[in-house]
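Take a look at this single chain, the form predicted alone, given in structure tokens.
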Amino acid sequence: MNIPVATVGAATAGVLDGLERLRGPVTVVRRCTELTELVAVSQSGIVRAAVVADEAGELTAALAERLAAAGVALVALTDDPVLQARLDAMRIVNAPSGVDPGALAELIATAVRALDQGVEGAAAAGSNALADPAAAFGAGSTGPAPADAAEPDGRRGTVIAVWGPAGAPGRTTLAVNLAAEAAAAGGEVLLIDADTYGSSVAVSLGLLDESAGVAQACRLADQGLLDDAALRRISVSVSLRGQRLAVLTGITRSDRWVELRPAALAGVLNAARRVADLTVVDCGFSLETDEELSFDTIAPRRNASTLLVLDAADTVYAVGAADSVGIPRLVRALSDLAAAVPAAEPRVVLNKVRASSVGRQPESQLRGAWERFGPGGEIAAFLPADYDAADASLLSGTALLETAPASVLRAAIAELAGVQVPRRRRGARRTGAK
């Protein structure tokens, strides 16, 4: 296998001269003067690997994913231990600047093979990563795992994605209250707003945070600087019955979606697994890739962050409104989800369940209709419509467990979260009854 290589940085001169003397499969075809030239050469398709020396400190996960999207493996040369740690965190292959030419040739060949295998595996599995080339060849696919990939106690937290079709089925309401119930029960919980269309977690919790915590976390992850302490520092802490819920607020304007790059968001999720027992992610609704509408196949995709979260999550809750509009939307959306993220096994949650929309005994009616016309699988939970409780919660900027602890909606979400709450006395007036 012939491997043409482009390089940048004067420090590579000696090593590259040694590579050329080897007369092996690794051949230097272009020596660039700066990173922008290297990116242009990589996108031209004439190289399979890039070696960066002097400018290794300017490498980011976004740049690495862009090169990988062009099918170019990245190798950095540096003797700085701090920079080496950053590169490891971004999963960028690196070696000392004085590395033996033979060892460097083997390292380049290994990186290229690993990149090829990653692409073939994604295509064979029908991975949603192909919706965004940057995700398909994500940075770090050939690099070592971060040194701090796990805490000393071996913690690897669970990630839950809350997703659903367009039309406000109640994604944020479920995400916020799932996280709140788990946090109030004593767990270390992180709530992330990754909705690139209409983030609303901050408003739901009464947070006037204009800093967009998830964007800050993504920036640090992109630079390989998102350690556990940094993630805890960025997160906003919300008090719930004496316990704390950590929150990464969403983007403050929808046009900031480009800040949630897949490679960076993947780093945020990895860090979240280390610092929290449970991470709940509020996702955007859209799964479209718009591949046919774009001439730039390397350009970022607005929905790539949603696809990444759904693929990485341990559990996906698919939320739909329990009415004649919401159910068909959910059925179609689940079909799209199966095509976009084949590995996902969503748990269906029907929200706003009420007799006025489906008839007497609404749960029985919905279950029967789902068995006859749905895509298969059981309904994991029915969340009753309790508009008074939901409105009071939103008005006060906190979770249902504080504003409406006796609400039937709160009880249903707590049960879904695996939290025991005192049962309402039989005959007691339901909060929000209409």
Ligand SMILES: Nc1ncnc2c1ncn2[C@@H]1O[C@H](COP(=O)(O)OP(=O)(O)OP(=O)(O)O)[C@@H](O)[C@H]1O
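Worth saying up front: this structure is predicted, and the values here are computed from it rather than measured. Here, rigid core means the biggest group of C-alpha atoms that superpose within 1.5 Å across both forms. Positions refer to the first chain, counted from 1. First, how it differs from the form predicted together with this ligand.
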Second form
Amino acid sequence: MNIPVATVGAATAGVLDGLERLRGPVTVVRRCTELTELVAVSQSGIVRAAVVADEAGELTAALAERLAAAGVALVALTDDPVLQARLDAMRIVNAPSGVDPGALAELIATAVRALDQGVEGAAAAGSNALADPAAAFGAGSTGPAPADAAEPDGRRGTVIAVWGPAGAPGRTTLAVNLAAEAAAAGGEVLLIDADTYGSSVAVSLGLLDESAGVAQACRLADQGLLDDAALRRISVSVSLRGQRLAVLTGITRSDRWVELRPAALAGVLNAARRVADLTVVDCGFSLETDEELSFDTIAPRRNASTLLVLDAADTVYAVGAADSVGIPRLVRALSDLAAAVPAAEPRVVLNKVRASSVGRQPESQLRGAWERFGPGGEIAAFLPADYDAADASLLSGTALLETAPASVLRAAIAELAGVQVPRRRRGARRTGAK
Ligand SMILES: Nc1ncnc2c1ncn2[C@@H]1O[C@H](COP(=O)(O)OP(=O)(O)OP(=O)(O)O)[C@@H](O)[C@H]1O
Ligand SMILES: [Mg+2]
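Please supply the corresponding structure for the form predicted together with this ligand (the preceding block corresponds to the form predicted alone).
Let's see the whole complex now, leading with the same chain.
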């Protein structure tokens, strides 16, 4: 295979002459003067790889994602160690400017193969790679991104995604309270609001926070600047029973969803795994990949960030409302999830479980209905309808363990989080009893 390559920057001239003398496997077909020209050339489909030298400092994860979406692998050349570290953080292949032409050709061929495998992986996974640029970029697809395995400090925290269909089944309630229980039990926990339709983690925790920490973190990850200290600085710290819960608040207006691009969010999750034992992500509900509606393969896609999180998470909780509207919605959503992210093995959580919506002994009724009409698999948890506790918690802007520590809803979520909660005293009020 001969790989057509575009280049940017005069500094590449010496190496490129060397590449041309190799007479394969790489042919330089276009020498661009700036990155905008490179983007245009990449979209024309005439190149498979790009080598960027002088303007390597201008590269961002979003730009790499755009090139990847156009099927173009990227290699940057620089001798600046700070820039090298940034490029590494953005997962952009890089080498010193004086790299041997043979080694550079090999690097380009490897980057193209990796991109092709990412695209094939995404196609085999049933998703359109162009609709899922993060997969093409190497940030998504099955399992962790290759570089994850080599995080220098060795810590690789767990990521839980809390997701579910439209209709407010209780995703945020579960995400906030799972994170709160784990944090209060002494773990280092980060809660990320990545809902691109209606973020509500900040209000649930009483944070008057307009800073959209998740967007800030994405911006830094996009530039390869999201180190551990930066992530800690951006997170808001919430005190829970003397322990701290770190929170990346969500976008303040839903039209800001473009700021949560999958490649950047993948960088945020990687950083989160380094700083926290557990990261809980509150996800948007929709999984539609609107590629049928658009021939613009580089346009950002609103649901791509949700798909990225579901793909990258170690555990996905799929939350549905336990009633005749919520359950069919959940069944359909699970089938969409299986098509879009086959690697995800969702744990089903039925929320707002109550006899008035399904009849006496609601759990066994729901289990029976799930066996007959559900997509198969167990129900991981039944969370009781507990309006007093849920309302009190929202009203006071804090987690159930603070507002309604003895409530049945808190007990059920704590159990799901693996946290031991002292049993409720007989006769204690359902809500708020200490
Ligand atoms: N088990 C429960 N019992 C009673 N009320 C609940 C329960 N779980 C959640 N709620 C309430 O249901 C409403 C919706 O919950 P929540 O905001 O968690 O849903 P969501 O799925 O995140 O919705 P959205 O689509 O807005 O993101 C809130 O008022 C919440 O307090
Ligand atoms: Mg929500």
